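There is one chain below, alone, in structure tokens, taken in the form predicted alone.
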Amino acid sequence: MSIFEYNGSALVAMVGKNCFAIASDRRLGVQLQTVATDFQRIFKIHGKLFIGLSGLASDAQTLYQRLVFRHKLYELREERDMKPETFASLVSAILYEKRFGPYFIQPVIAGLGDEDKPFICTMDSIGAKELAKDFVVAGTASESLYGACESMFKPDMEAEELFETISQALLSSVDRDCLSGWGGHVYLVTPTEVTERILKGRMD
């Protein structure tokens, strides 16, 4: 078993019309044994920027603390919030810095940039970015997430339709992966508000 699969995870971010959604499962496991069913994988950087960290849970929490620290320094120096593109470059640089002993994670970054244009991207454990205009996925359920998102996604969805689409994609995908699941956690972000919802899924 790969170290990336040790705790199990499912992450997906999807773009709508001037909005985006980012969702994850809630299971924390040690291989096939479930340890917690309310684990947080998606973290808020500021009101319009979120990061999801799939992979090894301990590395995810360590990296999140470093990112909060770096973002606070940026806020103090620049007196503004970081743009999603800038934040993605920061995450990429931090990961590449540790390339000889990497953080075993695969991040998903989602945010609203200039003129509320949604931005999503993912990267590998050494910071090679992969930008997308529709959706990005990560974690042990990524293969089934690709299939579900490919078939369900359509461009320029309104916020509520986007929530429904990402939720159905996540729930149907984690049912096909034994290392992730146990419900879902969805953030729906529009220019004016952030909605957080917990999904109930199969508890097995």
Second form
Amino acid sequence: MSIFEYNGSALVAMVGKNCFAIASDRRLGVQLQTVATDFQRIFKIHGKLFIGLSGLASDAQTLYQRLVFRHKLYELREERDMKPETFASLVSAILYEKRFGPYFIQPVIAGLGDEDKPFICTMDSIGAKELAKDFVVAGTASESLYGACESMFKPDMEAEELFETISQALLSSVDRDCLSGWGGHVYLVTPTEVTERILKGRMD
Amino acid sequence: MESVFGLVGKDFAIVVADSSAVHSILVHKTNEDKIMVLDSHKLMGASGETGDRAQFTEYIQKNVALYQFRNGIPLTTSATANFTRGELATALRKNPYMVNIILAGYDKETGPSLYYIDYIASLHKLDKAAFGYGSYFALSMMDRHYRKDMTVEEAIELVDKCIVEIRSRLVVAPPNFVIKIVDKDGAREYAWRQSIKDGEVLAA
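Please supply the corresponding structure for the form predicted in complex with the partner chain (the preceding block corresponds to the form predicted alone).
And the full complex, kicking off with our chain again.
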């Protein structure tokens, strides 16, 4: 089994009309054994920027701590929040620093940039950025997620419709993957508010 | 293979570990204490490589004491768990400690808590956790019988159920277990469950 599949994970981010949604599963496993069903994979960097970290849980925790550290320093020096594009470049640089001994994670970054324009991107474990206009996926269920998102996605969805779409895409994909699931965690972000919802899916 | 498990009750947390010290096919001793008392209100049950276990838990114990000497107040359980994870994560890519840890503690403000820390430094706060081959039986028994806010008697009944399962269903089942408890009155040994006493001389 690959080290990326040790803990199991599923992440997806989608762009809507002046909003974005980022969703993850909630399982923490050790290969075939499930250890926890309330594991947090998506973290807030600031009010309009979220990062999801799929792959090895230990490296996700280490990397999250490093990123929060870097962002807090940036905030102190610049007296403003980081733009999502800048943050994505920061994550990419941090990952490439470990080119020959990488962190075993695949991040999904989602944020509202200048004029609240939604921004999403993903990258591989050594920081190769992949920008997208519609959706990005990561984790052990990524292949199912690509299929589900491609068929369910429409451009310029409003917040509530976007929430429904991303939830259905996530739940149907993790149901086909034994290493991810046990519910879902969805963050819906508009220029004025952030809504966090927990999904109940097949608990297996 | 060593079994360690733990659970959180109403105002206490319990950690249970087997007490056999094994090298290949030889059982060195059957009354090895694998649950380190870190300070007045913390327990660290550890399983894994014998030398790493003894050295690493002692290292954490001494650092917890050092913090108290320097700062005049004890570390919280959460802080101890994060410190332990940090040490494991730093060593992971140099000279990894092959130790799995169940950390239980009681804090005046937040009550009892239990942390699961993998040997690859994945940290998660849980109500019930287990490591080793015994975890397959202990987790299943706890999934079935565990409720929030159990009394000490109910929790010990559940612990005994888990021990019975491990003894009867695991082919190389450890014969003896030690149970330690931590509550507002402190961390202490609660009981041993012995089916083989060390030093017993069988009659010819």
